[in-house]
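Only one chain is included here, represented as structure tokens and corresponding to the form predicted alone.
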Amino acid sequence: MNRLLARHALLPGGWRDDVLLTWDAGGTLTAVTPDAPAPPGENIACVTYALPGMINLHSHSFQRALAGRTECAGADSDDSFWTWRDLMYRFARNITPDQIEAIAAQLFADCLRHGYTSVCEFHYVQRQPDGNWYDRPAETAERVIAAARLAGIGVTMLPVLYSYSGFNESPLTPAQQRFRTDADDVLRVIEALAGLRDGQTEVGVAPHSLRAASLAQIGAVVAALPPGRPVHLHIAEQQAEVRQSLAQTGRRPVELLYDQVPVDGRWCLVHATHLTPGEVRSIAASGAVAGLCPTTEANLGDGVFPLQAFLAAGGRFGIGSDSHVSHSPVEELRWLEYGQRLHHQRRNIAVSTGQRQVGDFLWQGALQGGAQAAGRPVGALAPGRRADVLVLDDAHPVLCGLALSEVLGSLVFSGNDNLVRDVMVGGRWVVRNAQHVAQQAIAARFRQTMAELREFR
């Protein structure tokens, strides 16, 4: 039976009661009916709280195996994003396609259990360790998509354009050779993945950054990309990056991009941490999504995104787990708000004139921005969208005795227990009673992979 009755469901306009969800055999919602009585004579599944699954708009899935393993200070105690990056390069040096697939499957199962139902994979480990291509140029991207299908998560695959090691088009270092692609390479990978596109899978592109791809390359790839496909780009993550851009080009990264490239709603600018007021307004006005990854940005010491000014300018945002020091959308949203509170020394920052509940504003805003960045019909319980549904554990003490207006605030800001009980993606249950349906097989393969990768330095 492709129907579910929710006593309370989060719809685009807010919470509604007695909502009947109906979806087709392909996993797309065909009807969402509030105030619906239980169909007579039918044994229909009923739940208390149903809400749309969250979109993880920025993932480097292989880094899931590195999380927690770089938390030791270096000899000079001057650790930064750049020293972490050196460790990550060493880890990526010899990882195999089998290991990439096993790590991604475990990550995606973890993400599903915590409430992500879609992921945007910013995929740059594409060559063999010696720098040569695999027999199939899309080999490693295909492995990540296979992992997504095993776990049951929706995926937007973003093959990465990665040609240089700096703004002056300097050659890649030996440690970066596995990532090397030019415009023709990345378009060839995108073409090779075309047959995998379906209701659960989209393919876009990700110029890595203005350090790693020239503006001419970016323009050529975006022009060749089929209409409507998403474009993701790291930008202005670190102060050192901004200084390098100024020294080499005379422009800040966001200024440089907007001077040379027509950025629009297809784009997701990942991090965009260090912005001037004018850059904040430019991003907001263009309709691009700011892809924010608060746990990774905190872990790497990036800085704090100017969220309050961005929202005031009408900007759109979404969240991602990036390096996967966390797999929880709740933690990303919580720290998005808490970072603002620490910076401004105020409370309740992420609100609007029409929505004063912080949890509701954050969840709905991240759904909308995440769906846009994914380029897939997700992010809402509405006809034509994917049947991606989270069912909260109504027996958990955190949810006892609450008004509906307090549910999302309690989900985001009350404790660290995972309140997600069941998860449906594309009309298929993939998490039941907080357990992924394929967890044993996925975990066994992941344990073997981690044993193989124990020593990476």
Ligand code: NGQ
Contents of the next structure:
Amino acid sequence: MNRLLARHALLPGGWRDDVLLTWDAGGTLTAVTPDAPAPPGENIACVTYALPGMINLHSHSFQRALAGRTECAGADSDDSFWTWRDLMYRFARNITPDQIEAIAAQLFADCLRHGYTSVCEFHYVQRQPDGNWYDRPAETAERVIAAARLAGIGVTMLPVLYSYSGFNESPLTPAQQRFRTDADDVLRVIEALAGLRDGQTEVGVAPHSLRAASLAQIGAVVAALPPGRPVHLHIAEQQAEVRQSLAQTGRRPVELLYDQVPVDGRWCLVHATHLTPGEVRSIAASGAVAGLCPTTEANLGDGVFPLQAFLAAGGRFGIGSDSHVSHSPVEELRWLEYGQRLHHQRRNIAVSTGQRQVGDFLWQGALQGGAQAAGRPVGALAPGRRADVLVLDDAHPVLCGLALSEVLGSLVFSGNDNLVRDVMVGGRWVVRNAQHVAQQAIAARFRQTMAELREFR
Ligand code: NGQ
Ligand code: ZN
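Can you switch from the form predicted alone and show the form predicted together with N-carbamimidoyl-L-glutamic acid (NGQ) instead?
Full complex below, order starting with the chain above.
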């Protein structure tokens, strides 16, 4: 029976009691009924706390294999985003499609265990190490989708447009040759992936950044994209990037983009860390989602996103784990709020007039923005959306003796255990009692891959 009864479920309007969820054979919710009596005589699964699975709106899955391995200071002790990037390029240089798939499968299983039920893959390792295409132009993208299917996570595949190494169309460096695509290449990959689109799988596009793609290319790719598909772009992550943009174009990156391209709700601007008040207003007014990746942004020394001003302007946001130093939406949301508290020397920043609970505001906000950025019907327990459900461990001490209004605050801000016990994606249980259902096979292959990738420097 495709039914689940939750004593407490987080619906778009807040917590409700005795919620009966029903979904169809394709994994889409058909009815969500609060205050439902237990169906008599039926053997129906009952849980205490159910909430919508989170969307991870920014992932470079192969970087999971590098997480924790770049935390050693170089000889001149002047390490930065840019020195990390050199190591990451080195790591990407020879990685194979098999390895890409094995790493992604383990990552996605771990993301599921922590409560992510969807991921947006910003995918740019597309050519062979020698710079030629694989026989199948979407080879590596197909591998990441295969990994998502193996793990059971919903995926939005975003083939990347990557043509230049800097503003003003400077040529790619040797280390970037595997990433090289022009507008036609990207459209060909998108076309090759068309047959894989289904309830669990969507395909959009990602111009890498205004460093790696020209505004003319971006305009061409977006114009050729089927309507409604998401468009993701890294922007204004590092101050050096803003300085380069100013020096070479006379404009800041966000200014330049909004000047030249009609940005709308299909767009997800990843990081957008360094903004003027005018840029904050432009992004908020456009309806684009700010794709915030607080643990990676901290790890790479990016800076602090102006969340308070952005929310005051009505901006939409979601969260991503990007380089995968974390696999937990709790950690992203906690860091997002803590960064603001440290910066402003205040408490309880991410709230609105209607929602004074920080945990509720953050979880619901990241669901809405994440669903928009994924371009898939996810992010809410509501008819027509995917049956993506997290069941919390109601026996855990962190969740003992709480009012419903305190549950998400405790989830996000209290303790370090993973409180996600069971996870359903598209109506199918993929995590049971905190174990991923395919954990052993996925982990065995991942261990083998990590052994192969021991030496990369
Ligand atoms: C990336 N990652 O493409 O993986 C980037 C670094 C770049 C982050 N921005 C490379 N976190 O921006 O040029
Ligand atoms: Zn990124």
